[in-house]
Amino acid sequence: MKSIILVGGEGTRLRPLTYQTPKQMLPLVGVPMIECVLETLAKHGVTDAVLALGYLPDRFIEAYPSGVISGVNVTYVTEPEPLDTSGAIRFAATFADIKETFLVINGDVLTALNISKLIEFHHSHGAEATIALHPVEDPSRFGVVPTAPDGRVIAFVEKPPRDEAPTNLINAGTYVFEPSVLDKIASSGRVSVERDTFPALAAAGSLYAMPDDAYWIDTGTPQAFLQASVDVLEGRYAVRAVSGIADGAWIHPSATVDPSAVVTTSVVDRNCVVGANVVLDHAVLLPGAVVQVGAKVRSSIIGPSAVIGSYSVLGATCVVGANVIVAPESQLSGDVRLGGV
């Protein structure tokens, strides 16, 4: 089976980390997230995938010039202009000449969803399209999907107020499509799968959905990216088996960490330097980051080759961009974003 993976977004909620790197190429405990996504697909028999690129497409192509990611053969398709989700799906499927049932995956979602079960559900219900659903405490940030007892989608409610949501089951970003869906997507311009395609299919009675409570997280915010990293460290995202986790932390072999540093539930990626008496707690240091003597970094993300000055204190939730230098003895906390284009 083939899959289309949507990776064209600009990752605005993760800026400044995404000014130079697409969010799916950000490393999750040492491995780009796109590899985690494709590793999951490979376990369910997906042999070929189309990466629907838009933002910084060369970052993907340069990283995987062989066209193979996690054992899956990959075709790169770059949309000529922003086409939104449905537009990107149609453009990629047309380019790859997809003529059979196929998967569509949001590339910034990590999940342990049983994709094989989703495909079986899709076929057994004679659906034209099927959405994987996931329960959440607050559905207001997502597309909410109420269904009939047989799984047929009654409506598709995009980001309702929390107290008006008809259900807590939300669109989890994994779909099964029949090729006939492509004929119902406009061939040009921006078309949204959430606001245009799904409501039309629901009205026609051909859209179904399957609930699943397997591990799932949308990594598109700093808080979620940090949580996903912690989930890998603590084994909740069981799709990835990571070696070298010690005392709840992962430190790349090339990193230098002073013996006096206290590192708990944190990621220290390749070529990072952690000085004496540093405290890292629920922190992620991306490749080449430096934390100087006596600094404390909690619930924050330090970008590639950034420098945190000595005796600085960073609290939830600071995001420091690539190559940014934070002055010694800085005191930062809250929704702090440092770094530009």
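Between two forms, the rigid core is the largest collection of C-alphas that superpose within 1.5 Å. Positions refer to the first chain, counted from 1. The model shown is predicted, which means the values in this text are computed figures rather than measured ones. First, how it differs from the form predicted together with ligand GTP.
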The other form holds:
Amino acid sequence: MKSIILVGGEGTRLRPLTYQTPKQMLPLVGVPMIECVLETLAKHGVTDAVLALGYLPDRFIEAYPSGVISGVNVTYVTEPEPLDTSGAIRFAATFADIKETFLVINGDVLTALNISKLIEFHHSHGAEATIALHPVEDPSRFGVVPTAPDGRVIAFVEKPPRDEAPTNLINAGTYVFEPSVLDKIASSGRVSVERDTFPALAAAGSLYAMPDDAYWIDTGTPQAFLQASVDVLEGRYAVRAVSGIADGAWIHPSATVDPSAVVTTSVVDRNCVVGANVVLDHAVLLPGAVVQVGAKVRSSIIGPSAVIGSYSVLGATCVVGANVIVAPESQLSGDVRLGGV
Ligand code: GTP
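Output block for the form predicted together with ligand GTP, input the form predicted on its own:
Full assembly next; the chain just shown is listed first.
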């Protein structure tokens, strides 16, 4: 079955990290997220995928010039302008000449969803489109999808107050589509799958949804990116390409970590330098980051080649952009973002 992976968004919630690197090329425990996503698809027998690119497309094309990612043969399709999710699906499907049932995956979602089961559900319900749903405790940040007992989608409720949500099942960003859906997407301009296409299909009664409680995370915010990293470190989400996790931490062999540093539940990527008496806890250091003597970094992401000055204390949740230098003895906490374009 042909698959379209949406990877063309700007990833604004993960800025400044996404100024230089598209979200799906950010490494999760050393492995670019797109490799994790395609590894899961490959497990379900997907051999070919179309990557719907828009923002910083060359970062993907240059990283995988052979067009093979995690064993999946990939075709690159680059939009001339941002088309939003549905516009991107239509553009990619037209380019790839898709004429049969196909899969669509948000490229920033990590999931252990049984995709084969979703496809079976889609066919057995005679659906025009089927959405995978995931239960969450607090659905107020998500698109909530109430269904009839037969699985037909009744409505789309965007970000309801917690106590008014009709269900705790949210759109999990994995879909099966019939090609007839493509004719219902405007051929130009921005069209959103959540705001435009799904509500229209739900009104027509041809949209179905299948709940599944397998592991799932949308990595689109700093907190979620950190959580996804911790989930890989602690074995809740398995990535075959990741090796060398020890005591809940992952330190790339090229990194230099002073023996007096305390590193717990953290990622220290390639060429990082961690000084004496540093404390890292639920921290992610991207390649080349430096944390100087005595600094403490908790629940924060330190961008490529950034420097955290000695005796600084960074608490939840700081995101330090590439090459940023944080002065010694800085005290930063809250939702801090440092670094521009
Ligand atoms: P935020 O700006 O932080 O909301 O992130 P985002 O731009 O990635 O948007 P969002 O998380 O809502 O997007 C869901 C998925 O669709 C992601 O995998 C995006 O890369 C992808 N996506 C969003 N907009 C577009 C687009 O215009 N074109 C393509 N090809 N993909 C898109």
